[in-house]
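One chain comes next, on its own, written out as structure tokens in the form predicted alone.
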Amino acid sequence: MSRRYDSRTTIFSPEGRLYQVEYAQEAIANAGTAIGILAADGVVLACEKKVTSKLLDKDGSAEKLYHINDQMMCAVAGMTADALILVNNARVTAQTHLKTYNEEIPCELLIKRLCDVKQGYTQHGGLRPFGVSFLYAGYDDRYQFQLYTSNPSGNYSGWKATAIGANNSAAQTLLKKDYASDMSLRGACELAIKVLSKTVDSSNLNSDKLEFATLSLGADGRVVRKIWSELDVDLLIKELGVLEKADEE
């Protein structure tokens, strides 16, 4: 039945479904896992790397983590090429707002603007949905630290902890079990690595298979966005001893 209604994004099936949007979400389900955790003093983003070849030139750039403006960053799951288009759109929107109003754009407003673009690609003929989901980590003066996610349909929602990509159901089950609202940033880092160690298809989790980023406030009250280097990630895993604890369990 679906084959009669999945050739265009603008055609509803008799059951009221848009198959092309569902197919885009299936593409994301096959991408590497990405986890976001909201702590009392910051936000953690952790992602599974899918490309781990020894022949890959490591120029220091992240595969799945991007800065948007001085107060926001994001993690992606799905088609990276699609993600780059949307990240650039978000950056332009953020800088236009800053130039016009002389203040950083509120996190939710920027996400709404980006989701408007994503929704438009599900409603017009000759277009296909963006095959990517986002985790957004941000800070603004009104709501402080925030964590949002959005999908190809243009929907977005706020979370305390969530996961997208492959094995997201298993990851969310672990997050529900161990998350606490008063968790510190360091505790959130430990939880993120613990969850990834149980959901990533690898016996040994290290910086070759993991990307890590944190968003927090510095001593001067300014937002600090940090995409961790491979050395920092390996040191963090060693210091926390999460993998040893997981083995004991």
Second form
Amino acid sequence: MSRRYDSRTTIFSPEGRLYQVEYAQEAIANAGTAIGILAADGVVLACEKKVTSKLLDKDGSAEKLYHINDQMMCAVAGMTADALILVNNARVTAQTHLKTYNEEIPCELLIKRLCDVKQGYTQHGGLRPFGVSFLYAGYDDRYQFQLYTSNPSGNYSGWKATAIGANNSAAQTLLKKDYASDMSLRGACELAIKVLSKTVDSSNLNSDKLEFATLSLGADGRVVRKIWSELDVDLLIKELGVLEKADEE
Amino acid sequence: MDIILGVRLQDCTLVATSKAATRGISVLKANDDKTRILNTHNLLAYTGEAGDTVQFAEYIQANIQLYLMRENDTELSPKATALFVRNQLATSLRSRKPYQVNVLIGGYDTKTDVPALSWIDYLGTHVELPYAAHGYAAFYCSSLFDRHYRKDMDLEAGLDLLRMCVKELEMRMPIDFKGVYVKVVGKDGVRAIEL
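Moving from the form predicted alone to the form predicted together with its partner chain:
Starting with the chain above, the whole complex follows.
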């Protein structure tokens, strides 16, 4: 029955729903988990890597973490190819703003622009919506550190800690339980690993399965964005000993 | 032959513009205000080709207001505003019929609590200056500014400096510019002041 209203992205079903948009959101719910946590002195983005073939040649770039500009990064859940289009769009928007105003674009404005593009595909017909959700970590001098998410419908919202992708509701429950607003970036990284260790179905979590990125302020007051190397991720896991702790519980 | 002057003081920026609107040899109006308020802490003063001036100023004003609305009342800083205006003039210069407008932007940066003054001409030249003037007024006033400007000047000292400039202009300029309007851009926004 619902099939009749499935084929077009822009047609409402009798219950007032847009099936294609909901399907897109469903597709994301099967993608690897990505979580973001806002700390007092930074933001951390952590993702589960899905493609872990030994034969895959690593070109050094992250699978689902992207730099947007000097003050923003994002994590992706869903179709990477779709995400690349939007990430490219975001990068151009950010640089255009920088060119006209000689100021970095405020985080929310950039996300708003990106979500306008996403929204367009739920209203103008003939095309499918973008099958991606984003987690954005950003810094601007108005609101300092920020964490946002956006989904295929074009809605966005700001969070202290949130998760997208597979098991996101389980991850969010864990985050709600353990989040403290005065958390340091280090504490946030620890929490991120702890949550991922429980939501990712893998017995031993290591850098093959994880991707990490942090946003913080350097000594000179400039924003430091870092997508972690595998070595750093392994080191963090080892140092924290989160996995052993989790086992004991 | 309009006069526009700007002086950056310790805690505010002063902008003075002549009241006369002239066409050829006639004075059409003696209470013409050659400024537009862009947002609470930015004032645009303009001079140039009649018609182009108001059109351009109001176009800029509308765009700055639009930014304000889109950005939940977050103001564009004086530097960002000036850069935006410069960009518009530079784009216009490369079009078929460029705007022939020169502007001064008096602003106050609420984030850093620093007043700002930008000088921009129709070619898209942008400079941040402690004092500035466009057109013939610049010939008469630059020397006065050079001699008497101090960077720790307060409002009263700034007004004294402007009075000297106006006196000089009235003495030397062959036309009657009907006096000047003076605006202060400070912490609390833009306000008019009697010279």
